[in-house]
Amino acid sequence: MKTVLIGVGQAGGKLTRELVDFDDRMEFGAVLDAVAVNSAKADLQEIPFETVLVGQDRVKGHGVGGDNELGADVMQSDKTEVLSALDDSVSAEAEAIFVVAGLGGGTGSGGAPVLVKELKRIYDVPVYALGILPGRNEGAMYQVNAGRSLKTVAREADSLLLVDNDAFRSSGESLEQGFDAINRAIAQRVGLLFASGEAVEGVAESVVDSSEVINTLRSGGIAALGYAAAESAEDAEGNINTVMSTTRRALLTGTSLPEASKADSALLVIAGEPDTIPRKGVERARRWVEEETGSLQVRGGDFPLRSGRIASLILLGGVERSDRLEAFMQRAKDAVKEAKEAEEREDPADAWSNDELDDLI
């Protein structure tokens, strides 16, 4: 899928850089162009593609300090500059636009919904968001920001592909090491999704193309992405069980939003050497995904890839019923309540009276 990426905020810029690097390294050619947008000048200095600094008149290049309402304001004020930077990027070849943002910070969580709304008004291609949920240990402000931003961007985007940081974090890692590892893992999964249907090694027996991705996300709302891989046997017959086991792991333990297994639609992509992908195994795995997700809209196909491994990639559309998502929203609401109680103790006259997770815009 030919895609244009827009990284908003620090987390969004870093993940976009990883996605561009992965696509270049694999020589997929799925990422047509990328732009990074931020209110903090320092966060743009190591970005190797075009950048746009927003909010200079308000925050002087120092960032919005986690204030996502200010992040929304500066993006609204400077949206013309951002859109101008995209003039040469969103060509007739583009099949989708992805706005990439961390939902817990200020610029990303506030600015991404504003930008998504404006992009949908201007362009005919689908405008998706790739949003990153903060981990449990990232502080109450990040939980509140993400709860509010999630509601808004899910409403504005054609679909919100959601990634929970806690799904990828390994014990013993520092916060910075954890984020770097998370970004690499996300870039691998999402990069393979973008590359589906592109010109790669070999010829797929059952081709996955961009329309399959777009149709899976068509229902809107929240989406998730699952992935698992294993060593491949030398022939297709020896990989029937491998395809089944990687598909089960991708859905049950390998999704970007843990415990999200019920979905309105799904796409199963089996990647590997063409001669090692078993038709019987792929069809059996597709039927299993139908039963497990409760969806009758399960698409499937091959992704020829020069590799000694077999990988299962599962895109899930419409996962709003996820227990993990419900638990996160409750965590965000609890954080709002705690912040309100703390402010009341400090200065009742200035208490934060809104204890709901209202939309940002």
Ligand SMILES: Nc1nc2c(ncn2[C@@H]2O[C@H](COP(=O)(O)OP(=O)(O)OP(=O)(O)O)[C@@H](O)[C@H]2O)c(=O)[nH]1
Second form
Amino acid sequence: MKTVLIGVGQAGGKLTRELVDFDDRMEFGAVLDAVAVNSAKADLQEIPFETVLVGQDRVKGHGVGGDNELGADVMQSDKTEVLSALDDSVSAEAEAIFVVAGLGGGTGSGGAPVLVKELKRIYDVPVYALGILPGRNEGAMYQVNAGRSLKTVAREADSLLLVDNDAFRSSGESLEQGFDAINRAIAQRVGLLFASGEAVEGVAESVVDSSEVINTLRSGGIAALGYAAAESAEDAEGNINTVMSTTRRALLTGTSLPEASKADSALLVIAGEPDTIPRKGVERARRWVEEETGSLQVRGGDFPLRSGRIASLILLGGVERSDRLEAFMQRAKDAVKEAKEAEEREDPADAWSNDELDDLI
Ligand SMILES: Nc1nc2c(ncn2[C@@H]2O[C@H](COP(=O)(O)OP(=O)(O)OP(=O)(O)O)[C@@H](O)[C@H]2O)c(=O)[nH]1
Ligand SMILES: [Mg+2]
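Now that the form predicted on its own has been shown, please provide the structure of the form predicted together with this ligand.
Below, the chain from earlier opens the complete complex, with every other chain and molecule after it.
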């Protein structure tokens, strides 16, 4: 699927950069072009593709400091500049546009929904969002921001592909190192999704096509992506069980949104050397995905790839009823309530006032 990427805010810009790198390194050519948009000047300096600084009159290049209403405002005011930067990028070849953002911050959280809405008015190709959910240890402000942004962007976009920062976090890393590793993991999965459908080798009728990605996302709402890989055997016969086990892992423990396995639609892509992909194994795995997701719309296809490994990539469309998402929305609602209660609390001195004790001076 030939895709144009727009990274908004710091997380959006960094993840977009990672996606561009992965697509270049693998020589897929699925990412047509990329643009990074931010209200923080410093965050744009390391971006190797076109950038647009927004909100300079309001925040002087210093970012919106987690205020996503301000993030939405500055995007609204400077949208013409952003859209004209995209003019040349969205060529006739483009099959989809992805707006990439961390939903918990300010610029990306507020700017992404505004931008998605504008892009939908202009372009005929689907406009998707790739949104990052804050981990459960991030503060209340991040949860509230992400809740509001998610709700709006899911309404405006053709589909919101969600990535939960907790899904990829490994222990013993600094936050920065952690983010880099998370971004690489996401870029690999999403990059493979973009590239599947671009393949020219292999048996034509079993090779996955871009339209299957688009049809899987058609149910709208929220999408998730699962992935797992293993060492490949030399022939297809030897990979029957492997395809089954990578598919199970991809769905049950490898998704970008943990615990999301009920879906309206799904696409199972098996990537590997064409003559090592077992037809019987793929069909069995596809049926298993049907049972597990409860969806009657499970598409399947191969992604021929020069590799010693075999991988299952599962795109799930319509996962909004998942437990994980409910838990997150509850967390966001609790955080809003807490913030309101804190505001309503009267004089802080009430907390330590005490008639039994005389004041010292
Ligand atoms: N996966 C991932 N998440 C990130 C990264 N950087 C920040 N985040 C998450 O994104 C949210 C913060 O968004 P940022 O992108 O830093 O904020 P911003 O859009 O630049 O907005 P302001 O800085 O407020 O102007 C938090 O929930 C972070 O956990 C990153 O590189 N990778
Ligand atoms: Mg920032």
